[in-house]
Amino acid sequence: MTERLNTIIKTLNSEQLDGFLLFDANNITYLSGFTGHAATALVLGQHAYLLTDYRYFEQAKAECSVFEVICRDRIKQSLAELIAELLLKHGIRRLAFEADHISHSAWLGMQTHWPETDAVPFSRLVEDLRYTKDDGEIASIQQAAKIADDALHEMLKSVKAGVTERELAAELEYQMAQRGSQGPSFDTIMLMAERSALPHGVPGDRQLQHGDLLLIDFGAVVNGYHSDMTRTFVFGQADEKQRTVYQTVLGAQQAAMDALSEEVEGLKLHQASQHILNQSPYAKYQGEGLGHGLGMDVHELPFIGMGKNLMVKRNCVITIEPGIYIPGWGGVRVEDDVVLTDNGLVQLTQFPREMIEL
């Protein structure tokens, strides 16, 4: 935590900023170690404060080693008044704030309490640090991926004719919880037959029938870090079209993986995958994006797709998830979590990628 905070302080100094006000919960956790809610962080030179209330005060003191924790009396003092008090105490003239994580109206209301301080909107100050992962972060994502792998293996035992999307989604989340997940990475996507053409559809009461596609997109959480995997199955024997679409998607994913042997622009990965999809009869049904960064947020930098020219650097953890979605027929997506290391690409999700008939 100290190294991360020192990096922020150096950036503030280089930008001639006296302080930095944080609102985003994950950014606060990343810098301070505090994993609760209802907190704001304030970095003022060599002084770092975590502002919370009685509900999280003891937890914050236990988790924050480099931040001074202040318990605000919510009845007697507003958050803006407490911040103003600290700005005055340290003589802060130029204050950066997380412009992407507070509404315009809320900020205007707060800023009236420190008219002598020049507020400077800032984006990606912490997110740029989170762009690449250290060994501990990668280990947490890998553990989350292992939980998801194992839970999927167990959940598939419940697949039978007549079972609903909602029932299978609940079973999968239960199996992840049994294995130590802090919760699902996001609301599990469990879609059958023609509904699998909905890239982010919500599980419903559709019952599984022989010949159906079954698309499952899900993840686990360990130490606040997410995994994210998609697998598409066929219940019963696959027909020729299902096999062709699946192999096309799998080939597109492999092309992107092959291109990630060294640091590369995300756009290059997208183009490698898109080249395979464009050669298929189903090119017009391909998804627009290829993947995204993964960490404390399930969707974070770098985003990979057309118009995205961010680099996939060493120790970036990303998803690679091409898909084909045909309205009225169904969809196929294959998604894995990978990290670029000094030795090339390492796949964190390990569930088999080839087509499986259940």
Contents of the next structure:
Protein chains: 2
Amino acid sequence: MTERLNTIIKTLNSEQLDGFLLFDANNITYLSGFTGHAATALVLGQHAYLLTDYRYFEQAKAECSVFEVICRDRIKQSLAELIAELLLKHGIRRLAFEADHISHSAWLGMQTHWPETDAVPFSRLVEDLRYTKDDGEIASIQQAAKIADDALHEMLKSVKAGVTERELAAELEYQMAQRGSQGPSFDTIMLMAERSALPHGVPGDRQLQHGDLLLIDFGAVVNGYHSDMTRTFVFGQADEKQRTVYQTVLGAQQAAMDALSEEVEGLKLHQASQHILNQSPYAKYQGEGLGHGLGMDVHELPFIGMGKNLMVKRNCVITIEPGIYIPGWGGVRVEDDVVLTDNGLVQLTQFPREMIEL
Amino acid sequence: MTERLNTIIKTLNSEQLDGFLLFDANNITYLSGFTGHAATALVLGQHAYLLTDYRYFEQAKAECSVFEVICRDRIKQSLAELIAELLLKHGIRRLAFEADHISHSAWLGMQTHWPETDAVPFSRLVEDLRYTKDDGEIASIQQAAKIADDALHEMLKSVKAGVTERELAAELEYQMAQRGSQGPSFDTIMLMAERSALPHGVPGDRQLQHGDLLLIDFGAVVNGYHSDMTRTFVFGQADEKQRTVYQTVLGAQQAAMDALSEEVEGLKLHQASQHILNQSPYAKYQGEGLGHGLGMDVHELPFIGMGKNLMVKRNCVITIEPGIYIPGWGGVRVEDDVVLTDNGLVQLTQFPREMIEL
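What does the same protein look like in the form predicted in complex with a further copy of the same chain, given that the last one was the form predicted alone?
Okay, now the whole complex, with that chain kicking things off.
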């Protein structure tokens, strides 16, 4: 934590900023250690404050080592008044603030309280630190991925004709929770047959039938870090079209993985994957993006594909998730979490990637 | 939907506004019927647009009856460019926008695209409609409450010495999902013994022991509508302090319910509850607020207590949740969802409120 904070302070100094106001809960956790969800952080010169209220005061004091925790009485003092008081005390002239993480109206109401301070919208100050992961962060994502792998193996025992999307999703989330996941990484996607073509469908009452595709996109959370994996199964024997589409998607995923043997522009990975998809008769049904960074947020830097071209650096944890979605027929997506390390590419999700007929 | 939209259009007219730009997913669902989570809505004169992309286009067309759905190619056109095009086409001069639901930085980036249009931050345009519920909305919350009641009954069968907070939380969420809940209303709070004094604790590995308090705060979701209930149990025979604190909290809750026999200021309910709590030897450990509105958001208007004083009108669905939290000893909260109807107060959560020794 101290090291992370010092990096931020150095950046502020180099930008002639003497303060930084944070609103994003994950950025605040990343810098301070506080894991609750109602706090504001203020880095003023060498001094860092965590502002919270009675609900989180004890927890914050226990979790924060470097930040001084202030307990605000929400009836007696507004957040803006408390911030103004601290800015004045430290004589802050130029303050960076997380303009991505406060609503326009909240900011309008707040900034009038510190007329002496020049507030500068600043993006990606903490996000740029979170862009690559340290060993502890990678270990947490790996643990989450392991829980997801194991839970999926267990859930598959409940797969039978007539079971609904909703029932299977509930079972999968239960198995993850029993294994120590803090919650689903996001709303589990569990879609059968032609519904698997919906990129963001919600599990419903559709019952599993022989020959159905079954697309499952889900993840676990450990220490606040997310995993994210997709597998597509066939219930019964796959027909030729299912087999062809699956092999194409798997090949596209492998091509992107192969292209990630060193630090590379995300666009290069996307192109490697598209090169395979474009040769397929189903090329026009390919999905837009290729993947995204993964960590405290389930979608974070770097984003890959869709007109974005960020570097995939060593120790970036990313998803690689090409897909083909044919309206009225169904969709196939295969998604894994990978990280480029000093020893090459490591796949954090370990569930078999080959097509499985259930 | 048409009626809701017409009410909004009337309000716009009366405020000399000729357009309204919406960002909040629940407000958009409320007006348009679209239940996905990546859309922007634009009401221009008598014409309403829903702007989304290929991921949600089919779903949006199926769900929206009154709104015209536009599928934006995210690579070719930014959201701001599309909005600017529509504002120009309809000759919009004065545009209200949901300043509470867009980040400051996103707004700064966006507004430069329509120099001809005067944008007016506007709060609570849709929120004021959502303040009171119609019969369908109340029925959905009631269904969610019923699922939560039933799931809690089932979960209690798993209560035994040595079971952990995390295991019980997983079981409870599983039972809700099996009964058709779309997901937990929020992260389930399941806290034992002295940990029950943490107003926002996270379930952990604490194992249940004889004599423990067990505080459970949770809810289900049906049709996008949330329930929210808290029960506090004693594992084994309650001691005198547990009994006293419980009866005080229950009395405070009953006093607030009794005060809600007609439309009333929220402060009146809070005072009725405080009047009981203040007579207790544990008065200084009472929680801050009394409750909140409940609907598409788990916390919404009207908020009750903590310096807030909004009217609790007929057909407002609210929680009533007084509590006593003694650090190092534990906490007791009893929370129910209620609504004042033409036939008096209706309690939507039905699980017994009296102290239960497990």
